[in-house]
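Starting off, we have a lone chain in the form predicted alone, written out as structure tokens.
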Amino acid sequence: MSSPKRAYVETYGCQMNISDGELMEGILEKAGYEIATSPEAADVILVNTCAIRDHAEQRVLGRVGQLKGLKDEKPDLLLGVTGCMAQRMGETLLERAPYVDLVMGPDGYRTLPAKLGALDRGEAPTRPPVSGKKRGPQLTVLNLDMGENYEGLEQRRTSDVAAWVPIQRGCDHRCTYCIVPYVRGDEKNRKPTEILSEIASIAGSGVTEVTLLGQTVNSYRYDGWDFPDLLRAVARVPGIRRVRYTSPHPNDFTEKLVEVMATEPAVCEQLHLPVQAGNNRTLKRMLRRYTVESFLEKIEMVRAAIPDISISTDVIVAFPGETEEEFEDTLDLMREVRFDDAFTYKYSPREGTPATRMPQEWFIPDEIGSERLQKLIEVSRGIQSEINAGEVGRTEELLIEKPGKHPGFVLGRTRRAKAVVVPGGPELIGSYRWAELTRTTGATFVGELVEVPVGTEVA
């Protein structure tokens, strides 16, 4: 009897990609594969990719080139590229990397075992030579399926502490810089009953924190349910102590959603709300469909209901047509809102998106974009450092997530998503502990574990 084949999934990109990686592992495990812990130990290597920025794609192409060395050593090794970059590049990827056997977009994962089996048996088409080099059988799976939301498929969860739960795939928005609708298709929402059943199973396994995932997660609608309805129901699943969600769109951030966040004890006092730019003219070119003023109203609304909430955001600089004054408006918005954290990016053109067709003279020279990004990072980190310095001395409940960078320490996270390093060993992972925040490095905290009586309210 032959031993089962071993598969290794290497993931790059966002939380949705991480969740997709767990999904692929679950599909393969159910089909009889063993999940390898290293590419060297695998018979199948899948590089699960992101297409948001060109830098991410170049990094993946470099990594795929490295993995070719393993294929040279093991001729039967199958090498696949999956995810958003695979969907975007398609057949072009096979020309750029002719040693790749499989290119599969996000809607193809259900067929993964069958496609790998076809490649194994040599039943896939053989492509014409590239640069005089002969190629073996290769497959592309790139159809977008409007009905595919991966209902009924089980993820192979890699964490015993917290779980990502996709509730939505694709996106109905058409932000001019974003490739997501073109590689993941239109919005597809899962049945609430299936989501709640999955979360009940997660809680039954001992995991107490879940994060609901979607491209614009708060636009969720299904058969009379909206996102606040779903969030309230998830927060009431027995055994779930913490609920988060990402990433919402400002247009669907409503009073009803804020009311659920403020009144359901399991919903964490944390919000990630992408603003992208602090100037209305720039937002209009991005097709974000809100204004700076309406965004600030959302911030005011949630802070009025949840004064202690931690808010993070996404910001893009050097978008085509952005003037120096418009960039300064973004810095001014950062100073006004005072986000606890910000994920900052320099605009990266993605072929196929509307922004790439804007007038050539609108595009910002790379060196100016880099200067603006550095200024934005300095402002953002300065604000974050000031906020965190003001929180030293607080006592917070931590969910211990993983070992720290240094022996004898572990890393936990507060309800407000602040990372805290405390003394302790791996036996603490997955447990809740109280800690006093004793100092901050700017982005993270160092704390000391303390005993807090049951029922004590601590700021």
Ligand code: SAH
Second form
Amino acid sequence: MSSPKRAYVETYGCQMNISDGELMEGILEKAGYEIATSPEAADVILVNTCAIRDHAEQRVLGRVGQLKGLKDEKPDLLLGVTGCMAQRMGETLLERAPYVDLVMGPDGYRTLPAKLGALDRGEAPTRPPVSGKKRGPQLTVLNLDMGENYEGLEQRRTSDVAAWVPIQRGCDHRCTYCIVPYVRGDEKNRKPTEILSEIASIAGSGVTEVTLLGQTVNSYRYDGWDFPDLLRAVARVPGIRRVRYTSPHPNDFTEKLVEVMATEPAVCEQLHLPVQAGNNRTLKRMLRRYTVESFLEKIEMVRAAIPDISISTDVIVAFPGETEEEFEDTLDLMREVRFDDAFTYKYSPREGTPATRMPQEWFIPDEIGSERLQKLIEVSRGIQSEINAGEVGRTEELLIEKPGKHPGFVLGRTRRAKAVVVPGGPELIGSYRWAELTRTTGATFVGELVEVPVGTEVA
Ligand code: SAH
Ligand code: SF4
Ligand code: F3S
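Having gone through the form predicted alone, I am curious about the other one (the form predicted together with the ligand); can you provide its structure?
Let's see the whole complex now, leading with the same chain.
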């Protein structure tokens, strides 16, 4: 009998894509593959890609080029590119990287074993040579399928501590800068009963924290269920102690949702609410469909209900047409809200998105974009350091997630999603411990383990 084939999946991009990587591993394992821990040990390598910014794509193309080296040594090795960049580039990718055997978009993973089998047997079309070089059989799977939500398939979960659970795929918004709707299609939601039974089984395996995932996770709807209904039900699954979700869209951030967050003990005091810009004209060009004022109202609403909540955001600078004054408005918004964390990006034009068709003179020179990004990072990091310095001395509950960078230390996270390094060995991973935050580096904390404070013991 021949030994099982080994597959290696290397994932880039957002949590959704990481979760898709686990899904592919689950599908392959079920089909009899072993999951390899390095590309060198694999018979199949899948690079699961992101298309959100040009920089992300360039990095991955470089990596795919590097992996070609392994293919030269091992001619039977199959090299596949999956995910958002695969969907975006399609056939072009086979020309850019003629040694790639398979290009598969985010709705094709169910057919992964069948397609790999076909390639193994040479049952795939051969395309014309590129720069005089002959090509082997190559396959593309690029249909976006409204019916595919991967129901009934098992993700291969690698963490014993926390689980990411996709409840939605695709996106119904059309923010003018964003490629996601074009590479992942329209919004599709999973059945609440399926989600809840999956989470019950996750809890049964000893995992106590779940994060619900979707591009606009809070616009979730299924039959009579909306997102707050689902969140409440998830928070009540026995064994689940922490629930988070990402990313909500400000427009669907409702009073009902805040009410569930404030009243369900398992829902963490943490919110990631992407604002993108702090000026109404910019927001309008981005087609975000809310105003600075309405965004601020939502922040006020959640802080009134959960005063200690930590809030993070995403911001894009140098979007086409952004004037100096509009950019200053974004800085003002940062100073007004005082986010605990901000993921900041310079606008990257994505072919096929509406923003690329805006008047040429609206596009901001790269140096100005870089300067604005630098300024924004300074402001947001400054605020973050101030907030965190003010939190030194607190005692908080940590879920220990993984080993620290230095031996003898582990990394835990507070309910408010702050990372804390504490002394301890790997046996602590997966357990809850209390720690006093003794020091901050600005973004993260160093802490000392302490006894469970009286009155907070878990029954
Ligand atoms: N669905 C999520 C965002 C997913 S993309 C949401 O709506 O919040 C993650 C972040 O990447 C976005 O919030 C945005 O800030 C950034 N982003 C998306 N497209 C971009 C582009 N073309 N250039 C720069 N940043 C971009
Ligand atoms: Fe992209 Fe906007 Fe959809 Fe988020 S909501 S994925 S930014 S189109
Ligand atoms: Fe990237 Fe696709 Fe996620 S474009 S950010 S991997 S949805």
